[in-house]
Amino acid sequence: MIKIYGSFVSRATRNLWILEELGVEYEHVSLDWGKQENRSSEYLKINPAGKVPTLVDGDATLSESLGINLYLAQKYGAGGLWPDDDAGRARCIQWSFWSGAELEPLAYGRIREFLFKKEPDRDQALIADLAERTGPMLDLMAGTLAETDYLSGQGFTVADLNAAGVIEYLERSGFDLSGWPGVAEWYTRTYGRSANQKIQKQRAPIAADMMKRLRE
């Protein structure tokens, strides 16, 4: 069976949806990284790193979030999460890896400055910085989303998976989308999802929890 390692507080999450949207059978094993879980010599074995999300699938064992998802889309979503054409395979590695490595840096350093710490405590001038790089990313999908449904064609694929599970930073810090109609649309639509909704209930007291901890 899949196994899924990290708790619905970290990056595992996103790998959890697409295995909801693919429903295929899998164990989640959450792993809480304030009792140091992450790093016991049992999942270190698993990933040296002691990084989570883990995903372990017969042989295969692997890590980073989004790559875990355009694995496990090329193997249980042909078809659907996994576009059948070359063009539409190459569209959800291209929007995938830039929401890694285009988008995630300034969301993630967002949301740092506004969910883990203080009001007194924030970076006011980083946090501008952050918001003035972020408006020509959601410029390049506004683009996009303006000629299709979703980021590699009319229907939803692990692209928009991947993206949405990024731009979900911002949201969660406050930033504001009414700018870019097109992309709040499809985030909203996206992110909506049934099978994202199932993960969020679940993860959603246990997140109230560990902002209570952080502030406390």
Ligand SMILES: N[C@@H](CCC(=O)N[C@@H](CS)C(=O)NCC(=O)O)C(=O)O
Given for the second form:
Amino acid sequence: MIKIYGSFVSRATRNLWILEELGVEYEHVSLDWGKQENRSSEYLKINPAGKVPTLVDGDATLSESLGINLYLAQKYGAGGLWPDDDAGRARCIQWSFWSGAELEPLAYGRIREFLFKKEPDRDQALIADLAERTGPMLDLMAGTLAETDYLSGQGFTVADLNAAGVIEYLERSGFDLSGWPGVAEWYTRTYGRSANQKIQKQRAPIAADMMKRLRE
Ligand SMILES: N[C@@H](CCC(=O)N[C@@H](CS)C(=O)NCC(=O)O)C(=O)O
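Beyond the form predicted on its own, can we have the form predicted in complex with the named molecule?
And the full complex, kicking off with our chain again.
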């Protein structure tokens, strides 16, 4: 059976979400990075980088949350989360790379300030700089979403799931999306899917507990 390593307060939620969308059976091995469980010698044998998430599916052992989702979509979501046509699949890859390489450094930089620091310790100049650089990214998404309901142009696919999994960091850190109504509406529609809500419900109490420990 597929195994996903990583707690609900980690990028593993992106993989748990897609598995729920795909209706594939899986086992969730919840490793708490706040307690360094991802650094145990046992886990380092599976993922020498010591990061979560990791997926194990038969012979495939993979890291990188967005790459894991591309794999799962391709293997289990043909014609749905993974479009049938070459151009649709290419756009899924394009938006996934864009999400990880272009958007995530900005969104993660921002959430680090809000998550790991108390208000007086936050670097306001950095927050302002990240916000300024995030604007053009959202303009780009808005341009695509003005023409099509979902990013790949093929209905809801792994492209949307991966991008929404990164935009989540903006939303959780209070970034105001109202200047990009098309993106905000797409995000609500995408992130609000029942498969994700199932994961988010399980995440909420664990996240609250972890935040309390981080702030102590
Ligand atoms: N680009 C990687 C990032 C993985 C990553 O940094 N994971 C964090 C948790 S979300 C982690 O393992 N942190 C604990 C550590 O680095 O010790 C991905 O998308 O999977």
